[in-house]
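The chain below stands alone and is given in structure tokens; this is the form predicted alone.
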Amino acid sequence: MRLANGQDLESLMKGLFHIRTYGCQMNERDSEAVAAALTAAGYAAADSESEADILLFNTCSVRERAERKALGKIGGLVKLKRKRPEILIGLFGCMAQRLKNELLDKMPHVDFVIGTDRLADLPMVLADAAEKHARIAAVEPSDADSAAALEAMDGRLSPEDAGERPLSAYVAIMRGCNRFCSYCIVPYVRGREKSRNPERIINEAAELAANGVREITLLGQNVAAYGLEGRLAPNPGESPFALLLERLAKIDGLKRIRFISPHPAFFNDRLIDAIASTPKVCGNVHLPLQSGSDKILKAMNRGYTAAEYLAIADKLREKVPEMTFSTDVIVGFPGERESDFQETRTIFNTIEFDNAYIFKYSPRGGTKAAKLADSIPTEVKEERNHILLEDLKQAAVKRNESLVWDRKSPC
């Protein structure tokens, strides 16, 4: 069978695809699952964009800069499409979910857009776009699509298809978020929290370990809320995530377990004790702070105070004295006074983070914070960002110097 453009459908169906991924580790894992599904359907991965028959872009919408970067790259493919009209261009991920048909309207060279809960449909959408030579938006999910999206997270390239046997791997355990922080687009583009079946997770991790993986990183937009059916906080003594950590630690061959990104509200004593008593769980926790000002935390709808955040960090270090932390901080949130920033800086330097992702606030359309006046001048955001980066650098130097072995010491 031949398409309207003269290309043989069967040859396209065995064609080469290339995926470019923007954004977080969850997007990286989604791209791997998509690659596995396409490989199973008879496609093969291209070594580069120039060799591909199908270009796929896994997009991010969390930061404005990530969106601009993806839109710039995809927009620049107009010339390629004119030169090679048979090539198929598709978008998936958070930006695709957020902008939907708008992407097809503004980019006539894009063939299809797929939402975050419709990844399992990608091989079918790709075939339809090729066979029918139609532009497709598969965005709005059903309950069945959401369930299929969870199952699609199992997808993984074989070591032979991947061309390597990695020592570390991502394992996605849940999708979505119910917290609705006022600045965050995630609940709108990833949907509500949905947890994978624990047996599927255990089986996936065991198979990875059998294939030589020694370290896994558990992924979720709110990973510590795993298994809580969307509740905003666990009951005392309750943590399905802690139980999952303990079960994973029993897998032979697995040496290290990490996880990102949790919300502080889920660090109750049950989870803290599990982290402390399970040697395979690494003594490093990513604990997003966002702000050290109670006023700003409330405006962000974070659900904790600065004192409560510090208490969690203190408990973790009490149980694991060598515990290290990384974090996320937003500077320049609407209404952030100099005194608010200094409160953030105080906590930042009290904990002495080993790493930090420091972002200058930018409004995301559709969030509650986007309705607030973006009142902090760009130069002030830049200055506060620079100050925290310098503080982070000094903390890293201090920690690194403490690890230097002194040859002259008798010990």
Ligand code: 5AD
Contents of the next structure:
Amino acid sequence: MRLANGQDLESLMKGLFHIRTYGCQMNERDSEAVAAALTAAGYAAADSESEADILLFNTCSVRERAERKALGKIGGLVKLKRKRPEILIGLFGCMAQRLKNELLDKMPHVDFVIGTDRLADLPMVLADAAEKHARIAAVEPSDADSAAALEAMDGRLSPEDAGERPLSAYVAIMRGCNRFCSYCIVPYVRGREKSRNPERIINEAAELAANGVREITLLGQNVAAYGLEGRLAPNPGESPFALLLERLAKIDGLKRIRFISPHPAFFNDRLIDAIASTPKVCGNVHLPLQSGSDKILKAMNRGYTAAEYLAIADKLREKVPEMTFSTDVIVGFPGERESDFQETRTIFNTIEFDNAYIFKYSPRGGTKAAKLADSIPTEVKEERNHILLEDLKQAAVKRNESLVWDRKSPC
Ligand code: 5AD
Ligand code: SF4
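Other form of same protein, the form predicted together with this ligand, not the form predicted alone:
Full complex below, order starting with the chain above.
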């Protein structure tokens, strides 16, 4: 295509990129910020993977399956790189952070690997890889001020570049995790908790609302730990996250606020009251349960009992009767007996979740739980997974039936 001044548009563009995202909503948000940074640096998004000159993979390492999926896809690009050696292939996200140089060693067709703390350097690393034909691993934490690095990742595509005016948007408010649940790789790959400046978050949300966004979802590995850097639980009556919700709710034009994922240990009365008294905060809370057995919860280092979890749900429902819940559960954690699983099932069916993500335990190297024998056979994990999914379905049928309008009954 030629511009009015006769210049060829293609020659002005540095290249076409395509990002494939694995894993959680934080990764989706990061991919959006990377796309914005690359667009600002003169690259453009390709319409499809096959048209791209730069292939980027935002990876996940929470479970082995997620890693295997990405490794299979990236490994399969050897042929493409042989055919088109000018193509650049780059990896970022949690798996890139976990496996670092190993990825470059094992996959000679990969050009660069960028760690979770170095995402803001991606355009620079990409330019270096292109110009110097170098293979680069930028995985050590940045020398830059960590607050600046945190804010550097808040870029967004303009509606013109995105080709749409979204009604809903993700807003990252904190990153990292200090909880060290025994099964979880996140604290090792995402580092310690860092919260963004509240004014920047409010400004970002206000700008989104001014651009037509009506719903925001606040993101963080442990969103309710916002502003509590370093502490494993808030003091009674204290919740900087509650304050943030209340401030965000004052933004004109914004209609709904959601958040994922809060750890139950941070759900104190202050936060429950804020949710109850702020109608813009959605009446659906994703509250990861993980297990309903106190023995397993302890081995998971979750920091709450099944009764404490239930008490949070009860309090929320007492104050907001229409409140619904979704959750994460891990089945087949080392040592999970049938009776432990039945305890999970009991609490699962007591709460009647609207939605639930049921995961089969997957040992992650370097975590505390990985030192325990992965004692539950795959078939048992699968069976427990299936049982909880069936329970979920039954609860949904019951709920849906209760909503069926009976024409014969008076309104
Ligand atoms: N095995 C299985 N599931 C896991 N999760 C985190 N780590 C593991 C693991 N090692 C699940 C948890 C968490 C969700 C994001 O992923 O349920 O809440
Ligand atoms: Fe992982 Fe636990 Fe932190 Fe969630 S709270 S990210 S499960 S360590």
